[in-house]
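Starting off, we have a lone chain in the form predicted alone, written out as structure tokens.
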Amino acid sequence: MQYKILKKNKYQDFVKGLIEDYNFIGPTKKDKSVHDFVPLNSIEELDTNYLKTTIPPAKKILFPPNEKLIEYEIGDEIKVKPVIESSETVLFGINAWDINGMNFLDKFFSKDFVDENYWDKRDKLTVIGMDTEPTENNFALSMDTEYATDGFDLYLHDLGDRYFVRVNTPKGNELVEKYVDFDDASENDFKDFDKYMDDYRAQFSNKVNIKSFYDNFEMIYNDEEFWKKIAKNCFSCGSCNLVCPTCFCFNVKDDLKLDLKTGEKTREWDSCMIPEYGLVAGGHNFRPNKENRLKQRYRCKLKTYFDKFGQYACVGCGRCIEACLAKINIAEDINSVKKEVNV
């Protein structure tokens, strides 16, 4: 890791150079309350002072909601052509918890099977992170995801009159040397950065007792009344899955053209919370009720993948809390598990 300083009067020239040379994706204001990460053509469109985005930027870029996987032709022989679409892209202004969400997807799409569609896009993605103000529902501090140690090329921390820049990769170092002059960070810069991070972490007001959840979860796992109470208002709509930075469930479908000779296979986001997700041939459903589906979602997020990767499949962004029509709150539910055990 290298540490540099980018002066504010050089920031715009740096960003303009990136926009000119790359497919540049960054946050822009869509309306009074919503920002979105989209391709930008000018620095005037860029707005890094956002509180939240509904869809996580890295997830929709690397693992799109709908993605063509192969094209095929049926004749005397079946011809199959893989479809992998990617380009050199800069993802600018992504915050730490979404970077950590992307790090989880990196592990998932390479652990048991290397997904070429995901990794071709990932290898061509340059990630430049920036801190953003947490919402009242954000509990990233409790999940240790308010700070990213990897998964990015550059990370910019706003110290007021300058940016403290962490350079994490050779690719990031190339950008530092290419556009404008960056200064080496001094001892005073490190002191200011340390104070900045203390102040930044103090902004996270939502706290969860995640350290008690791992074992206590097993004690209430078979408590049907507890899960009925937790899932009472759930609509099984899947909104929580769609806005989650780490959810990876998908469905694959075939689309045969009218000529009955050509077609394509695509994948699209799916949700473990909808009733049909656990349905198999013969009409059996492995997760027939919403209580079981919510319980398994929490196990997946907070236990299963911690065992597998040493990392929770939840970064505490709070999007699922904000998107849930039934006001189900994962932060409150994590804390309620400990309360239930101590009754």
Given for the second form:
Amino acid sequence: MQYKILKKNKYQDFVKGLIEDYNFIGPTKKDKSVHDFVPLNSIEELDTNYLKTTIPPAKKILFPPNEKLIEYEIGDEIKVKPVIESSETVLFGINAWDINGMNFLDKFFSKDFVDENYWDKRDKLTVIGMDTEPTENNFALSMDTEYATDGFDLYLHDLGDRYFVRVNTPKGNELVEKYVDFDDASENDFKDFDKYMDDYRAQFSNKVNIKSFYDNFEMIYNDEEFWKKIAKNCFSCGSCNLVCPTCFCFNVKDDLKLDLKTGEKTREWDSCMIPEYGLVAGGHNFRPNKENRLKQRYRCKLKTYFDKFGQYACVGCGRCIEACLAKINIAEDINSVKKEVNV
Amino acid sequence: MTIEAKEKEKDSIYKPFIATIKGIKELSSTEKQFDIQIDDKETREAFNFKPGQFVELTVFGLGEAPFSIPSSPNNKDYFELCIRNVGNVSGALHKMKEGDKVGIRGPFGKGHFPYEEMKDNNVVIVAGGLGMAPVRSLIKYVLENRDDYKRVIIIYGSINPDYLLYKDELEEWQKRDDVEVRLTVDEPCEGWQGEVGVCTNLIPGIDCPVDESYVVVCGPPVMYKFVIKELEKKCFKPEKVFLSLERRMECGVGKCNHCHIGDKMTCVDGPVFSLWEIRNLKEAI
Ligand SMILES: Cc1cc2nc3c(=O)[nH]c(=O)nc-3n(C[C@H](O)[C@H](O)[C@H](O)COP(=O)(O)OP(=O)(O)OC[C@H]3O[C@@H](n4cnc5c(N)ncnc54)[C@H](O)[C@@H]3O)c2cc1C
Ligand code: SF4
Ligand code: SF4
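Can you swap the form predicted alone for the form predicted together with its partner chain?
Below, the chain from earlier opens the complete complex, with every other chain and molecule after it.
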């Protein structure tokens, strides 16, 4: 890691250079309250001061909602071809918890089998992070994801009159040397950065006791009344899965084109909260109840992958809380375990 | 970025290789056996599976489904599948003919039957219905290396005698004096010589010492709870009891997530698990 300073008056030229040279994806305002990450052609469209993005930026790029995996041709022989396509892309303005969400996906898509459809895009992605204001539902601080230690090339922290820049990779360093002059960070800059992080962390008001949830999960897992109570209002709509930066479930479908000679296999996002998720041929359903689906979702988010990777599959972004019409609140549910254990 | 991820060559884990249906045989009114030969010679030779593993089979234009491999791992030229006609992919397969092409990925499953570890032990097989498919590979292997194992006891139950799979082989095994075969059906027909009732009923009669015995269980989802209860009553060692589980799968390579049971994934951690691994996983049984 190297530490640099980017003066505010040089920021515009730096970004313009990137937009000029790369397929550049950044946040832009969609309506009053929501931003979206889309390919941008001018700096005027870029707005890094966002509060909410519904669809997580990294997941959208690396694991798109619909993705062709295989193409085939049926003739005298059957020819099968993998579809792995991507181009060099700069992802600009992603925040720390979403970078940490991507870090989770990096681990997941390398475990047991390497998923090249994911990794080919990931290898060609240059990630430039920036802090954003947490919403009142965001509990990233409790999940240790308000700060990213890895997974980015450059990270720009806004100290007011200048950016404190963390350079994490040689690829990031190339960009630092390419467009405008960056200065080395001085002792003073480090001191200001330290103070900046204190102030930034103080903005996270939503706190969860994740350790207690983790420690007591296996006990509470068997408490059917507890899960019935928290899943009572769930519509099984799956919105919580769609907006989550770490959800990775998918279905694969196989379609023959109208010529009946060519076809493709595509994957599309699925949701572990919908009833069909565990349904198999013959009508048996391995997870027919919504309380069982919710508890498996919480297990996946807050237990399984902490055991496997040392990282939770929840970064505390709060998106699922905001997306849920039934007002199911993962942060409150995490904390309710502590209450349950204490009675 | 992980180093392993970068070093792997760019080939897709979702790409099937092409194989040909070399033979088809009716096993019951709902199940057929398919002999599958991988077209490419090099791939065929590299295709080494262990009893309990499965493949993902594609019917192009329709989809893919996981199937256990019931044949012996010693048969290198082709492998067999035993497929029940229940849905899209399986239904389409039942309409296919010899010479037709399918796609194959695999073999998959880190969890297989521990046939090496089982040597010098008694082998008890408890199968229900289609559960015979995955355990048959193990039975074949054990019988091909008969001297390495002590007693071999096969308990097999089905709804009625027609639904018993591999009837010729069952007869053959019954004739051998080094295999003990106990068959049971829910609905006997005239002249039925075996037992009547569920296969769970036959577990109390198993008379081999538990610390020298491995038990292997495979059957429909409802069967496990009852079989395990009976095995536990007899004090079989949970680390020596192996169960082959089935869940919905969309990928077979630990990515689509549908086959999660608690913290385990059936496709990569299983599909064979020891009872010790899963007895506290509420959803498993
Ligand atoms: C490890 C494993 C081993 C299996 N071994 C055999 C076997 O040896 N013989 C056999 O006849 N069947 C076996 N099955 C079940 C077999 O995969 C289903 O019967 C088959 O998928 C039915 O799918 P379909 O496409 O015909 O039905 P559809 O109704 O069209 O199913 C659609 C899709 O849902 C999924 N699906 C549906 N049912 C199941 C199921 N029971 N298990 C897993 N996924 C399912 C599959 O992805 C399938 O393609 C096995 C399943 C697993 C998980
Ligand atoms: S928890 Fe909320 S968002 Fe998720 S499935 Fe239930 S109702 Fe839908
Ligand atoms: S589970 Fe909810 S809070 Fe956690 S990462 Fe997913 S969307 Fe964000």
